[in-house]
Every structure is written in structure tokens, then in C-alpha cells.
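Starting off, we have a lone chain in the form predicted on its own, written out as C-alpha cells.
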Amino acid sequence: MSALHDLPPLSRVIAAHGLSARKSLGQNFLLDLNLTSRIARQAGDLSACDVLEIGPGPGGLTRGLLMEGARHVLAIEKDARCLPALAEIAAAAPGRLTVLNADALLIDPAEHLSPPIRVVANLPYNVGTELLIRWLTPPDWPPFWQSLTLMFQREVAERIVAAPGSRAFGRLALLVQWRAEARIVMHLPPGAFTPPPKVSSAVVHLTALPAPRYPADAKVLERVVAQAFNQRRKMLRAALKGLAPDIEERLLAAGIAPTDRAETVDLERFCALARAVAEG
């Protein structure tokens, strides 16, 4: 670990390599190594795990993951300007860091990792939600990952853990909570980043469940939930009328009043509705 401790401060690394953050890439660099180590620790014991990191930038979180004992880190970085800085970290942790200059949306990381696998990332704002949805909707379950420890804008984090009846409750909460345990484990102010974003951030830790909480066909559930929340101000009998001609009967069979609105219906009843819709 001593070679990692000997690396220069991230502010010097950024200056040396000319790594100004680019808005087009959703970049906001986290330079405080105490904070990056705290984030790494939220993922648990990494000594027996491969870790996937998306968007490492100059490598603040990468250093934290390695210093906290990760067996191996695969860092996928789209911005080629960051590669020399990441190469310095790889040299300080021989054999424990692989860097791929690639678009995370276009690569299958599982091909480069050995189980057990955990994902830990300060996700670029512009692709964070899309990556999360991909990781939660693989063709087969359980997924390639054991847990996800991810930083999002605070608003997105609150949507992930939202409960029925709250303004933040919606498609994202249902999709996450159907297949994972989710909780917010850290809050970070804008000033923790360079440059400071306009919003606060939060770290969410998700643990994959061995099976979904309630039986339902994934595609049918997604269709039902999408249509319900697409018109969330409407009563469900109106919002879902295109799903089936007898939608009111199916709502009642699922324990849902046709006059309910989407944000008041919990996950268990949405799954029951998905089963009722699939039967027809």
C-alpha cells in the first residue's frame, strides 16, 4: 500500500495532466482522498472481490478502492486524457488495476472480471441512471454483481429509496426495490467536487437479492409500471385502460382500487397486477 500512499495529491495530478472536468462527459472530480476511502468502505470488505469502477477520472476513488484492499479493480474511462494519471496508479499497485479506455454503455464488463464482483463508482451524471437500470434488468437474475455502491445526484438517490406515497416514489424505486435492498449511506455537498455541481450528491448502496421480492414477469411489470407513472396524476383505471379492456377487474384482483393513483400502490400490489395482466 505504501506506493499508493506515495502518489501525489490529486490536485497536483490534475494540474500535471491538464485534466479540467468536461461538462459534456458529466465529469465532477472528487479530490478528497479521505472521502473516496469512505465511499470505498461503504462497499464492505473488498479483499476477495473484483471491483468495477465507471468513470474514474484522475483516480481518486480508484485509489480509495485499492487502498481499502480491493483484490482487483477494472476502471472503465471514456476520457483518454485521464489514462496517464490512471497508469501511475496502476504502477503503484502492480497487477491490481486494469484500465479500459471505453464507453461503459458499449462494453460488457463481466467479460473482464472474476466473481464475486462489486460495482463502486462516482457515476458520470449523464449516464448514471441508464447504467443503473441496465444492471437491474439483465436477461437472467441474479446479476453478475453482488452489490452496487454508487454516487448520484441527491434527487436520483432519493427516488431510488423512495416509499409509496412520497413524491419521489416511481418507476425507479419499484425497479430497484423489486430486486435489491437499497439505502443511502452518504451525503456529499457540491463543494466536495471540482468543479462544484449545482446539486448535492448522495451515495446509495444496493445489495442484489437472490430472487425478486414477488413473482412477476419483468417485461410485463415494467410495462405496467411505466404506463401507470406516465400519467401519475390520473386514477389507475384511466392510466392503465390500454392494458386490458377489463382493467378495473384486474386492478381489483390485485388488491388495487381503480380510483387509486400510481404513487399510492406498493411493490407487492404492482407485482400482483403484473401477474393479473399477464394472465389475459
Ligand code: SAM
Second form
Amino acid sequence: MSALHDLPPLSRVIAAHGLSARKSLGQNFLLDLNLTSRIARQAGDLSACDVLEIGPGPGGLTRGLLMEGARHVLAIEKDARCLPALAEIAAAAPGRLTVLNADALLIDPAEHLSPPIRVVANLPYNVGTELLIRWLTPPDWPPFWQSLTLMFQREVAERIVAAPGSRAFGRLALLVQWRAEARIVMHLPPGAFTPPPKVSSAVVHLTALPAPRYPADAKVLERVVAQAFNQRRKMLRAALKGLAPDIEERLLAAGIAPTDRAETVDLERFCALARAVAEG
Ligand code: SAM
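Return the form predicted together with S-adenosylmethionine (SAM) of this protein as a structure block, the form predicted on its own having already been given.
Let us now look at the entire complex, which starts with that chain.
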């Protein structure tokens, strides 16, 4: 049996280190190691990968990642109270866990990692969405990561994988699906966490595509999509007024009826519209 299996249960770790959950840090911990190993497995074979984990807390998911064979885990945790518990895990997996006490929003993790890199995290929801958008909009593509396996509020997870015509379809779905393959791989009820949050959660697994699905300038596409969904109930000829003088012609050139609404237009046609708008 490896030393990882000999570590005490997480409830005991939390009590021993006085890790009472802080709401301000979005601390809802996963204490069931079968569950954290299941989440780690959703990230695929980690044996040849460096894993970036944001927000390890007392280390339930960190243990799962190491037990599932991750080559190396870089764990970035803002709360210094968690460091002694994480040091115990590092001692049980010599040379395989590095912990940085830092705010994940303020550091560049890529410089501490060697490819191939996979990201796995159970993060506070606001930080998770901000990091997801950052990871999807680097200056160059492909990004530093091969895949992202992330816990989200269920409603956000549904917005990430949404298809045209559904109420959840919008900016987030288009941003993600342009450059990644995304699917929901697990659902978790509030009771899976300690303390339980108010809402259900879901794990989303995203794989970076080698290149965007359809050609478009990232900034123009983002501008078109943002304006289209800003008034999602309006016809696009009205919602996109001001984007270009002859917007109706550009919509038609992209295969979109000027009377269509944003939520019915698929990614391919949004990319065609971004190209038509970029033509000047
Ligand atoms: N991964 C642990 C688990 O599954 O039990 C903890 C999950 S808890 C939802 C979120 C963790 O992220 C907490 O440990 C919190 O301290 C940490 N955290 C919050 N904001 C952070 C930030 N900006 N940078 C790094 N860690 C952060």
C-alpha cells in the first residue's frame, strides 16, 4: 500500500488543522476520496502529464489526482491555513506534488509546468468562470493546456455545453465550443460537499482543439457575439445595429436572416458573420 493510502481521512485532517470552511474563499470541500478519484479519472490518463490544480484546500482532489497516477501536480492555494495539510500529502508522494501559496488569478502557472499539461479543479464558481475565460482566450492557440476538468455550478456547466435554440445558449457556449470540445461528465448534489452549497454542481471536461473550429478573428467574434446576446430577444438586424453600416447585407452573406435571433444562430454562422464584419 502506498503512503498516500495511509493518510488520515479528510474529516480528521480538517479537524487537526482547524480548516473551518470560509465562505469568502468559496470553501465547499469534497471529503469522499472515492468521489475525488472519480473526478480525477474524468481527466483521462495522467501518468504522462503535469496537472495544474487550482484551490486544493485540504487536498481531497489532490490525493485523487496522485492516486490516479498523475506524473506531477502543481497545486495553487490562496488559503495559507491549508499548507500543512498539503505538506503531508507532498511527503506521502515524494517529488510529485508542488504547492504554491498564491492567488490563481495573479500568477502564470505555465512557467512552473512541463507539457503535456492538464488542468483539474474544484474552484469557487466566480474564480472558475474567470479562469475558464482566461484559459480559452490566450494570445496564441493551442493553449498551454490539453484539457480542463472543472467543477461548476450546474447552471454554468449547462451554459458551457449548450446548443443553439436552448435558453442556456449564449456567449459562454460559443466562446468554449469555438476552440474546445466540451461535455458534462458528472453531476454532484449539494450534499457531496462540506458544507453543502445552495446549488447543484457538475464537472465539465474540455479538450482543446488543435485549431479553432471555423476561421474568425477572436476579438471580432467576441464583439459580434457579445452585441448579439446583449439583446438576445431582438432580431439580429436590430441587435447588431451600429456594428457595421450595412449589417443586413453582412448577415445575409453569413447565411443569417436579419430577422433571426441570436439564440438560434450556430457557431459556424457566427464565425461567418465575424469574417463578414471584419471585411471592413
Ligand atoms: N479542491 C478542494 C476540494 O475539492 O475539496 C477545495 C475546493 S473549494 C470549492 C475551493 C478552494 O479554492 C478553497 O480551498 C479556496 O481556499 C481556494 N481558492 C479560492 N480562491 C482562490 C484563488 N483565487 N486562488 C487559489 N485558490 C483559491
